[in-house]
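Here you get one chain, nothing else, as structure tokens; it is the form predicted alone.
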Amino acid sequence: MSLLERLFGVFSFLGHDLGYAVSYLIQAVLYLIVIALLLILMIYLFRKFMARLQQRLGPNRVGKFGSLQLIADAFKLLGKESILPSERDNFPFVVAPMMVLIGLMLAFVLIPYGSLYWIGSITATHSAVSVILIFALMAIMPIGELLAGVSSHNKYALLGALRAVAKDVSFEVPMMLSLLAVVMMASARVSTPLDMESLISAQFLAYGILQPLGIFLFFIAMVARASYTPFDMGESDSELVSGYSTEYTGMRFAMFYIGMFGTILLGSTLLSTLYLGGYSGPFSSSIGPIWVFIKAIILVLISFTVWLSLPRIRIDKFVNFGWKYLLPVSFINLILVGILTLGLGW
């Protein structure tokens, strides 16, 4: 039984067809209501994480602990004024931002969440290549920072455009290494290992301990692909004001905004998928969800931590870093995974 099932005994009196698709559409309109608010939480629990780091309150004043903080934000953000750049390019310019947050959104659906009691299954979609797919959507992202860049017209925009490209492409290949080292492992028990839901069947014990080099080459991958410090090249504002999204404004500078955020929820949530079970834990028959989210808030706070307190690099440092030491370990890891594979019979 699945979530999907569910909705469709409600709406099965409309047919097989028509009932499906209003369970489908009912479904995609529940998902995204839920990942909104997931990065709206995100970004409260950053506010008030990085205030207790730094011995402050952070927002405390609209509503009980701030908690309204980020729905005044949301007004203020919806009530300014969308400024065009007069030399912009305009449908790049404009679906720039759109592409982020699309490209985020859709990866989600992806991820495999396990069961929620009654509910039964609350994955969206099932892919046998869902690996792929959701790091092809993944690769919409980077082209939406590229083309807000490009189409505003702007110095400063376009060296963040350029920054963001040299950044995606050093750590992004270490990324797929990494990748790679987990799908070979798995292909040893399962037969589909590009499925999300085999990756993790696959893991008679979680991966980040048989493969940690693995984990940590992901781990400061997703911290340099979400673009925050100490890997924020493409919008470092203390150099480039804010880089790609320099002349972005109102609800389309938020949408970069929220973009960072999310990305740093999807990364910690493929991170304990592909390293550290997923659903899989105590009971996870029937809260699988819930160990999915634990894992991953874990993960998130720490790359807050990181966030907060490492300086930026500097770029030159900062593209060595990816090819001269990540590039070299990855293939390091590729190796030892090898050899536990098709050596030891792991």
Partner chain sequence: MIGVKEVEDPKKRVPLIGMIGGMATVGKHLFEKPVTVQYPEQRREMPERFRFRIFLKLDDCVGCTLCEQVCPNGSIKMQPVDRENPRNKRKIYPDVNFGTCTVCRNCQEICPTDAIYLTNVFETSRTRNSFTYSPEELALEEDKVKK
The other form holds:
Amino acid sequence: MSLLERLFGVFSFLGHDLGYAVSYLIQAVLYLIVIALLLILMIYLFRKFMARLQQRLGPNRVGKFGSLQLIADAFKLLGKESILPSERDNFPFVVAPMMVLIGLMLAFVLIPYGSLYWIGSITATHSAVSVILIFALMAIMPIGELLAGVSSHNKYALLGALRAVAKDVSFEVPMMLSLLAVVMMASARVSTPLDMESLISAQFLAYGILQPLGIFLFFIAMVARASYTPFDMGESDSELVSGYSTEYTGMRFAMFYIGMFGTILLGSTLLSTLYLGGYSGPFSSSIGPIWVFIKAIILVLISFTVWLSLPRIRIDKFVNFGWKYLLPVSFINLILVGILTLGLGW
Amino acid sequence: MSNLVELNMGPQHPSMHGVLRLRLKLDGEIVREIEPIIGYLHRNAEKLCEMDYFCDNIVYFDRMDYVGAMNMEVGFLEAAEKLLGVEPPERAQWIRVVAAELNRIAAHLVWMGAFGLDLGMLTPFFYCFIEREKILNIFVELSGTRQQYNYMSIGGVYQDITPKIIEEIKEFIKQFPKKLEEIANLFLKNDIFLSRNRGLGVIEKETAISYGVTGPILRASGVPYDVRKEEPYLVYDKLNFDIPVSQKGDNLARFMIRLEEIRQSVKIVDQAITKIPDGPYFNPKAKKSLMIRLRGEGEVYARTESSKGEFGVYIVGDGGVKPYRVHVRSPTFKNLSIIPAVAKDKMIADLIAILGTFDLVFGEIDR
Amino acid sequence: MIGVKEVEDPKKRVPLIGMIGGMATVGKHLFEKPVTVQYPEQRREMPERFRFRIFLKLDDCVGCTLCEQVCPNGSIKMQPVDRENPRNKRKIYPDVNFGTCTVCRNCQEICPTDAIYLTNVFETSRTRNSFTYSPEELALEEDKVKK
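Can I have the other form now, the form predicted together with its partner chain, not the form predicted alone?
Now the full complex is given, and it begins with the chain already shown.
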């Protein structure tokens, strides 16, 4: 049983087609709400965590321990006037923040969350090639950033967008190669290694232990994908004011902001799924999502610590690093994994 | 030629340390031409000084280098006391040294934190400011305000140092070196930090001298020039400390020099705090209503070592109660002039890093 | 005794180790107490020497105008006040514009009768048009001004 089937059980009086349509719709809305809530919680967590690392208290005025601060911020951003630069290219300028958010939201849907008590599986949708789909959806986000940078007609934004693109091309190849290693290892055990669920079931031992290089590469790629320090050249606040999102205000800026935190959460969830066994763990048949959540939160906290303690790397050094170090390392990782898979039969 | 993109960086920009405006000509990411434009914080401090009594001018000097105001006061009083012929008593001189060196630590901590922010390190900034806050709390006890102290008066200091403050300073000195090493290790053990600063923005010895650069930047280029050493004022010649010098001349060397200066300042405060002699803390010649009756005639130039470099004050008196002319040789202004030469043909990120090591404080540049 | 010390560059070491150490140092602060003071609820004890609000003893003021002269930015202006004071024949007392006052303490230093003085009362928020404190307001009791 899964969440969808339970919903269909409620709406089965509408007939097969309409009933599934309605339950899909309700499920989608539920996912949207849950993800939005998770992101708000994560921004709250970030602000509290950052404050405590810096020996401050963080938000503590709105609500108990400032828990309603983010809601207040959201309302503030909604109520703000959206200032549009007069020289903009209107269509891409308006579409860009949405593209960032849409790619992110869709990618969350494909992640397997496992089953929770009596509800059953709460994974939204299944696909035999969900790994490829997720990375395809994540590839939408840089397009949004590029569009935002170019359409604002701002020099800072343009530079930020160019940096973001240069960054993207230099880390995505090693990222996909490390992903290939995971799929390769899983292909020895399951017949559909591109399905995230079978990837998890293939992990008799977390792949993070078998592929230390792979998890390192993937983590770096996820840091770069979410673009926070040390790899936030695209929006480096002390150099390019705010990079590609310089000209955005109000809710449109909030979309970029949420997109960034969402990518951190997505990256952590992906990393926990691909390398740390996702929902598997003790009692995973009933508390699978909680395992995903715990693993993701630990990774998120590590990401925040990285963010807060490291300086920004220079863009040319990062491109250098991506092509001269990450790429060879990812090949080495691939070879090692090949030896493990074929030679030792793991 | 038209391929270059012109970019106005500042005066409202997150890393312009106040209101510096740079007109850049960019070739992609690479900066081909730099023209610093200043004047956005001009307050006419020199002219204001001419319109007020000598004792009031300290207020304007506090607002020049506002992160190291005690050093500014020392600089002005060196000149003014020479002109007015009011000698500060021994005790006041020692108190001034303690205050000035504590403030040098505070100013360097501000710089260190802000430099971290320039490079994208969010957290060390707070650790630096927490330590600085402790110094400012001592200054609140000592002088009554946090930043614009107006603590030193002509012929001494306004308020005496108390045993309680001495205890507080000793306590601070005791715990501070450990914290400093912790903060420094956040920078110096970080490979990204080292890779972004090592060998970047090298200033040759001759270039530095020809541009009139002073302070930590000159010392990072290998010239052991420090006014405290060349021409000791106050009681610096009775104290045992070193002038840090590096031969590298790059960003990292400037960082190391300032770090070492903090350590040496701690050493100075540690020695000076125990050596403060008993006696009066002000010269009665400049007390009460005599404050505004001090007359000076002639020309005086005095130089001191502020946290940014050689801080010179030139005062002309015409025998009146107000100075005829006050001119300030501000170190950051001279240091800023080398930026176009150093940061040319570097990337924007490098320009920000180089600017970060220059410790710009705009109150002093624009005056 | 002032020597010259050569500063060495940090040694090259294995990459990444130092960065992880730095992250651990930053992470360690998670368990330390916050240093901030939540102002309206918590109030830090202001030291006796902290100076802000100017007070005036009307009985001691002799109307010598020294404070007006010494004020660096003209925050103090003398105002006529109809008040019987044998020492103050001209019947003029200082008022203070706290919008421009820089708490430099020169008025307190120069006052021959210690009539004008600064205290550590600092909660003096007001609306824009009432920054100027009349002599009567300056003469209020310290306890009455404290909020």
